[in-house]
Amino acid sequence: MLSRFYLSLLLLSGLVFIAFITLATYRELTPEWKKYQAEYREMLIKNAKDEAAREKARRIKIEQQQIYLAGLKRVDRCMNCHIGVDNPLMADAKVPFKQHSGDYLKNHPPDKFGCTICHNGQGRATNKKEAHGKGRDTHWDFPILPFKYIQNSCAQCHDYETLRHKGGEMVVKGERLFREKGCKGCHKVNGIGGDLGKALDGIGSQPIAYFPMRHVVGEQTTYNWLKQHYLDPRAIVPDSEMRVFLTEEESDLLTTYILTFRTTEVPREYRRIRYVPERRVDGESLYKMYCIACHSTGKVSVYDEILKRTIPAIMNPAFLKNADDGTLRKIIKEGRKGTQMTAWKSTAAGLTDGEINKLIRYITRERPDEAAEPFGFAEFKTDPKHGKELYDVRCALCHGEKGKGGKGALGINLTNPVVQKELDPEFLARTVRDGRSGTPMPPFGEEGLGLSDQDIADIVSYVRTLAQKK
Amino acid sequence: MSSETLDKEGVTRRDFLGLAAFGAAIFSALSVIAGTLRIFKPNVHYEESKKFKIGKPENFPEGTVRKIDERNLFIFSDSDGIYAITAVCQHLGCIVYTTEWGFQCPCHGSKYDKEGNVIGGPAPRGLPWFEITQNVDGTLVVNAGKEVPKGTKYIFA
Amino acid sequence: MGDMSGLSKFKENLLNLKNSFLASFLRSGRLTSDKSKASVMFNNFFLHIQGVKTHINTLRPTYTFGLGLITFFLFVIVVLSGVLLMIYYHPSVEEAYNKIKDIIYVVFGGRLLRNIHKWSGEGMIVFMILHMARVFYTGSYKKGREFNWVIGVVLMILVFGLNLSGYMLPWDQLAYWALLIVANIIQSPKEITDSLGITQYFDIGGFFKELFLGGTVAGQESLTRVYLLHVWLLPLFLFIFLAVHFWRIRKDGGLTKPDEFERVEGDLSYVSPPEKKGGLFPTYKTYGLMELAHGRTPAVDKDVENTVLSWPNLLLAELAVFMLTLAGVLVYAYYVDAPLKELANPLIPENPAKAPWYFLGLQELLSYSAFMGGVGLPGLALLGLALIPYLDREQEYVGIWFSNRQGRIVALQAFVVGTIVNIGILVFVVNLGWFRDWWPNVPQMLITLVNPGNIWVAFMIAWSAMVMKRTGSTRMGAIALFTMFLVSYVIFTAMGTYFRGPNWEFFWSKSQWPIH
């Protein structure tokens, strides 16, 4: 006689086990994709032109489809559902049976390229949600690309000349925007560019967690982050200093282009990049590439709410009249510590001396012919004390009592190292005397504002001591 | 126990319980074993496509034999057209080489004539011929997954 | 026989094949008599680990709840499913993640298989701790079983190690950051050597971290090591210690039972008693050879009338529990998927980077002091656990849940007081912070020595000392201490699991976490 208790326990557990192993087997044998493949087969049988074709369709096996791509290190199982993708009979069928649009597959046969190399998504997955990789709960960093951004995938293998004429125009236009909106003024690419923003190398291959998704509207994807961030940087990253002004359409173009910055490189046998001679870069393109984001036209200097400081008008004739090439070169090469102006020398932001010269030539193209009247600072015997008295009355209003400028102040910060050490006092004295047209800085040497050359020299000598006074 | 009433004719209730319980246990064990064996069978193979490109027709001038080493395949070209014969011996999978009378396998001495028919040695069947098609861009594609009758030669523009 | 030709003998043998094979297999003939039922037990390699006869108390479900057995069966399931996973898994940082994905997507039943492996592994932790609690509260670490309790503690470490190493193999974000956290726990003695200023001569933490990772950062070398630990080294040790664990139970005369065992109504519904008195194994004997054995271990001649034959009583019970375990794991694995996050990325930490749940109690302690949470307090806890049988040597009340009425009261008091004090400490820390929030320049050594974790442990020890003084019983002190230990393991684990969010800050629920 066996214990009824343990027998019942055994029976009950056994029945539960059998029930669930049956359920599990059923679940295993009826995946989503089998339904699609069965439907596809039915369609082929129904639409077969002759008996032979019908017989052929009947013999189609319903089985796991897989494209193994050793070279690309990918495994794509998309054709489990998108089974008619290379079948011309399916040109008008509904998704997922539809044939691939256009004639892309002619040169990109799926058994060599697979699907995800262009479309992204999770090739290994075998159900719709996880294969498309949408939603953070799928834990997949590269969800299927919307068609409007898909051209970025072409740039993995094709050069811009090909793209321009053969369906990659969004990448080409985006690249142009990238060049002309001064993105590299703040972002390094391949080691060249400013330091204010993050380097952009490999940004298209970054996982979603790299991007602060908190304020993104809609799906939390890399491309949504990029686009919304171009439309309004501070809506996505509250303390961003990014100065970017793009239309909706331009944002899409730039997003497409930025997504081409990938860390993964496809094998050489896939690439079709012809040798393209390096673009001749003139001063204007350099200005657009590196400077325009902050200095815009360079004609007027205005207080910028984003950078919290006055951006100097570097192409203003009055400034150029005063600033000789040496001064400009010094400023560009060393940058201005304490401001957003990066040091552009080759060891920092990465511009060569030649490029800097080209830039200077471009900036100074409207420099007035006659040079500024020399001030002769060195000949004056200066009195900083008298300078301070004058400074407090005449200058402190705009530049602040300690010379630090500050929020809402019209004048620039005078305590920065460039003003304090690197610039010639002669340059400062001339600026005080002649003012800076296009900015609020008036010419103090003119009659009416009434500072004598001796006064100006005293003020300049006082200003040069500002950094020491803590 | 003593309170248990025995049905002289057949099984007691408890016997039925025992039968059912052990039956369920045995069935469970069998299903686990079956599932375990099934797991060993791979659903997918990590192998590249059996279809592959071999180049344009002009790369195969009349009267030549080329061996595609990485695919173990001979491509012949004669006045009747181009055809593909495998280099894998049908005995135990060694690689055959061409001779003046056909193919010879170095491992166990199988011999094939020029069409791939067995003429000696242990091979159970002849060397299969594969289908060749032409892409829109003119390149030839061999499908090593699809055999064609011996003697099928293709003429391409 | 002489008149039979060779061929007819052959025919005879052929017809008898089934019976002769069975007889040679079972060695005991058909299982009709007590003799044959007994001999099947001691003639079988696998069954002989159990006694020929089993005490009724052992088969009473409410005595053991089958907890140890369930843990063992989970281990069996985990090993078998693990071997099946090894068919498709490949321990390389490039492939591991993809292989797990393929197991989920294209291996037949792979998703279920992985879930079964994962959940039976973690189930081992749960049932192992419950089993430990059962053994403790029934006083089953006494009377010759002291060393087996120590082996149990070793098994516990191995089970934790197996779970943890398995957690790292998928090489996803969870795995990578758990690996890194564990590596840094291993490194945490550095906190002490740093405070003493001797790290440059004696960097024991860094040394062990390097042994574990095979370098200074987590990468392929670390994965290889963790894989080796998971599929070979730790299982090997677990097999060895498990065998000793079982063998000693057998040598100690089976499971514990009260000295004065009384049958209660219903006991007999779990067993079928020996069919007749007299026989080969009369009720006044346990089993032959043991009568010759000396020493105090086996329960020879004691309480014989309350024993029944193991075949079929014990084996049926074991089979039923095994089936129950299997069914339970299957149902759980059918509904709950094992987690798999994004591919490991060394540049982007999960925030919060959490260890697996069974270590989140430690991670909470770790947030006070890396050394104390990672090495000091767990080391102390394991040492304390291992020493319990040697520090409480009272031999009464073995085999009785909570010993006696006083024991029940002590346990209840410890439970209530422990819960209140432990939660109180957490509330204090969450609301007011600790030394470094008040005095930013406080020396690390002070925090290592005085932090909420240490204070809690000190309180547990003080409380149990007080109980010992009041009751005059070391067993009561042990009950108080062990109860508080369990309480705090649960509370700290729940704290780390449910109430800690990004930057290890307190949140009432996960829904309040700021979106990254």
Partner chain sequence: MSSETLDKEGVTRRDFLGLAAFGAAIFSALSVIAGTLRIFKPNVHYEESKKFKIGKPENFPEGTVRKIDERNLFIFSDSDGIYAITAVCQHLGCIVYTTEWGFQCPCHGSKYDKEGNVIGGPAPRGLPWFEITQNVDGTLVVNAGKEVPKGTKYIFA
Given for the second form:
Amino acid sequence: MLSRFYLSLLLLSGLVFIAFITLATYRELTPEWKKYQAEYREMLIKNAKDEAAREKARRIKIEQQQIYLAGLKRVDRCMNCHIGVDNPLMADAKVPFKQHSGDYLKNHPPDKFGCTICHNGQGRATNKKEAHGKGRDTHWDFPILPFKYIQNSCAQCHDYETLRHKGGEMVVKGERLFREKGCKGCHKVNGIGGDLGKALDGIGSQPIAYFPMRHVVGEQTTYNWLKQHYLDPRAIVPDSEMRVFLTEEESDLLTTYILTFRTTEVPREYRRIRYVPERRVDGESLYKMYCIACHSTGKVSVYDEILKRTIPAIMNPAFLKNADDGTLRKIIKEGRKGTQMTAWKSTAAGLTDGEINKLIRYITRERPDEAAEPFGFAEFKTDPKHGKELYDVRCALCHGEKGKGGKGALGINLTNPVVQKELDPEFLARTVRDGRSGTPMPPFGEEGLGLSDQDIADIVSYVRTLAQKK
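Form predicted together with the partner chain done, so how does the form predicted alone look?
Since only the chain itself is given, any partners or molecules it might have are not part of what comes next.
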């Protein structure tokens, strides 16, 4: 009885093995690409205009099509299926027989450039699924590019002036959007920019595992991750502090541009990058590039639900009346520890002194002619203990206990080194006395909430001790 069981098991195993071998042999003898090449040949025979053309079509061999690109050190077999890519007779054919669009192959012949340099995908593959690299079980980090993002590949070889006029306008528009939406306010590129987000260098060359795909809808590709992240950052990365508000079209443009940030470079022989004079950047452009993402127009102070803090109105007349250029320079250069305000000096975010000066000139262009009335802080004998009593009643609600600010607090972090070490107590006293119209900071002086100058001096003296109480 037992021997019959093992005999049946052996027979079943043999049948499974034979079926597997038969299937594997069939797939090997009738690969997908052979079917396409046979269909292509039949199309040429059927549409031939004369017997000579028909006979020429009959002689087409069905065989592997492979391009070895020595300069790129890669092999492309895409033309196994896309065999009509350079045939004008296939202009109206269906994919994969269709002729390549436009006149790109005129200047980018397949035997020199191949296909994957522009389209991505797995060049060595010989079937559609693996060649396109799409699907979880293909394990390919750079699947074929959706057509709407294809222009990012052009930036590997061509400068922006060429792209602007010769088919790379999506990259150019994306780059402008990147500047005007203030992306470098949070992200470094080539060592310059904020440090709230990850540096973007090489992001277009990152493998799929670099991106958290859990919340991505649809195909889990870098392209989908980028676009969906721009449309709704917290839907893709729940704890993201990214402040961006884009349309569908803008998200596609920005995705196209960001994909140009690659670590790999094509060989010099492929590049056609001309020298283009460096763009002269003015103060307004710098503000858009580095400040606008958080400060918006800079006119109104608002509590931001994403960053969980109040964003100061740095172009508010009341602020500018009180803050001289030196004060602004200290704040911009050193940032504000404990907040999302990056230190923008050359050794941190990478701005030069000249660029910071341009920023200051732009921010202060509408500064009131009349300066704030002096306070005379140095003339007061202050009492920090009394200042603490007043602070706890008048200031802690917005600036937090011991001045640390934090989530939910409307006011800035007063323990910040810039506040403690760089800002003149005279400036702080004037700010408390006069307040900041258009912001949550009211005037606390006698013409406001009624504090005497002595009370204000005591509060400032207490604030100046907060760094020691952390």
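We call the rigid core whatever largest set of C-alpha positions still superposes within 1.5 Å between the two forms. Positions refer to the first chain, counted from 1. Not measured: the values here are computed from a predicted model.
- On a core-based overlay, L12 has a Cα shift of 11.1 Å between the two forms.
- Taking the core as the reference frame, the CA atom of D50 shifts 2.7 angstrom between the two forms.
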